[in-house]
Amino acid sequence: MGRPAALRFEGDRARALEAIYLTPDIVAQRETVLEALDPRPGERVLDLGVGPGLLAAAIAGRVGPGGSVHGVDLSADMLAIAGARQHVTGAAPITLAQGAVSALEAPDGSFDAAVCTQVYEYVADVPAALAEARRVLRPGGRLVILDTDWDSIVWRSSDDARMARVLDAWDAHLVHRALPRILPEHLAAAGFEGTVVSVVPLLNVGGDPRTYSGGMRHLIAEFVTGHGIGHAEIAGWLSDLEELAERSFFSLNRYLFRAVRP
């Protein structure tokens, strides 16, 4: 867990990473989270690692105009697109900052609840970002988190050993690439109770492009390019994969956490 985080979502790579989060599998995963997240009428709900924004405009159309919603991410780019989406009438007021989710500019107890999607993986200091988000919460409040656990991920191929390399190429991207598994003991060393954990699969069978793995697959391939694959085997890997069309089989397990601040 020491490799430094590659991959910023920024430029081509920020508009891609919008299109997968239109794909049905991740909003499906949205609105799980935000079931989790259970945020309700009046509440101030901190989006750690906002992205394009879809989540925190979700949450501002639950908590309604009593309540507020406020959004950090380190990409500028996330945060403009963030910024562009469309107030719905009715949602709550949606402030947006670019920072780092362990050194938040927000006063202690600001709060009542905070969630933090596929962020975390990518934070060296995992521990130092779990006690910001705990003191920014009050007492009583709920942080929800979900992340992937990369050893999880079986994704068919007509070449094993060439997708253990591009696989292998992709763990560069981010810091932490089983971060589920510890989790819980940093939650709680953190000062958080109650946890709770639940699996998050994402499965796609079958041919259609408008899927996660099927937006994955071409930032992926993006970005091993220049992490030890060459440009020939990514274009066989990509090739060997449209070629499998319908026999395709795809699945990763994300995982959710809600835990609460005593």
Ligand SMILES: C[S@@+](CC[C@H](N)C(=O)[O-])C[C@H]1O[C@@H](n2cnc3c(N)ncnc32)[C@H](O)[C@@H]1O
Given for the second form:
Amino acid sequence: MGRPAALRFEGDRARALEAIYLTPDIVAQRETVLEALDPRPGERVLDLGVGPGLLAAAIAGRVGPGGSVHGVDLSADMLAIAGARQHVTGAAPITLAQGAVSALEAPDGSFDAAVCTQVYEYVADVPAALAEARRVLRPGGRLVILDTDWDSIVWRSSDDARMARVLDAWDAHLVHRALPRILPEHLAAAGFEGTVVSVVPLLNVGGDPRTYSGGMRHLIAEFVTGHGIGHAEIAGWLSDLEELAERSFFSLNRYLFRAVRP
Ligand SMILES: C[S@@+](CC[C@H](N)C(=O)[O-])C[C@H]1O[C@@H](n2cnc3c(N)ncnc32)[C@H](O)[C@@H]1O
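Okay, that's the form predicted on its own, but what's the structure of the form predicted together with this ligand?
Zooming out: every chain and molecule, the one shown earlier first.
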């Protein structure tokens, strides 16, 4: 199913992503995910595609010293960033492992809850990954997923045709550019029940660079120049976004799924 994800979460890109995850936009998104997951004291929680470990650290604070958090990620560089976070007194221990979310090493039924934010859209075989999430959850265990639908993007530009070319090229950064709309049927097919869906919008109006779109424009520029967009065109795209400044407008929807393993 699909082609392999093209965006590699390594080196400077891993650090850039961590900086974006510290913007108020993504701090608020993390709070929303945390509320949906509702980790309780003593629970064992799995973070699938743990990335820089910011969500895992927040979960560890909620489950406390009687619980545990385990993070899995393909990227050694992401795991290094996650592993460098200081342990907070009163928080659960966090263990990390390198691996794919579609082939987990954990035994059956070993977690009370699992969370997967902005990861399944990069995974070629989503049914296999959901089957693994179901396998490692105990009966009654909760799964929370967040993914983006890139058709929902609204981004002001002085050259809409150029913006469309850049976003077309950006589509190659992931496997599924519009996963949320088909995720409910994948969840049902994997044996999850009670799926509840909500929308988590990102909205940046004005020129503040410390926003999701303020950070992402540089990651997008770097990626698309290797994927069919020339240096001059991307320079023009970036300077247009700079010049729009206070007139900037960016909006993108993420979708949050809660489901239960019966
Ligand atoms: C956009 S980041 C999201 C990180 C984190 N979940 C968050 O929201 O803060 C995507 C992460 O998924 C990881 N990843 C992508 N495909 C994966 C796979 N098949 N198995 C495990 N991790 C994967 C990447 O290495 C990267 O750290």
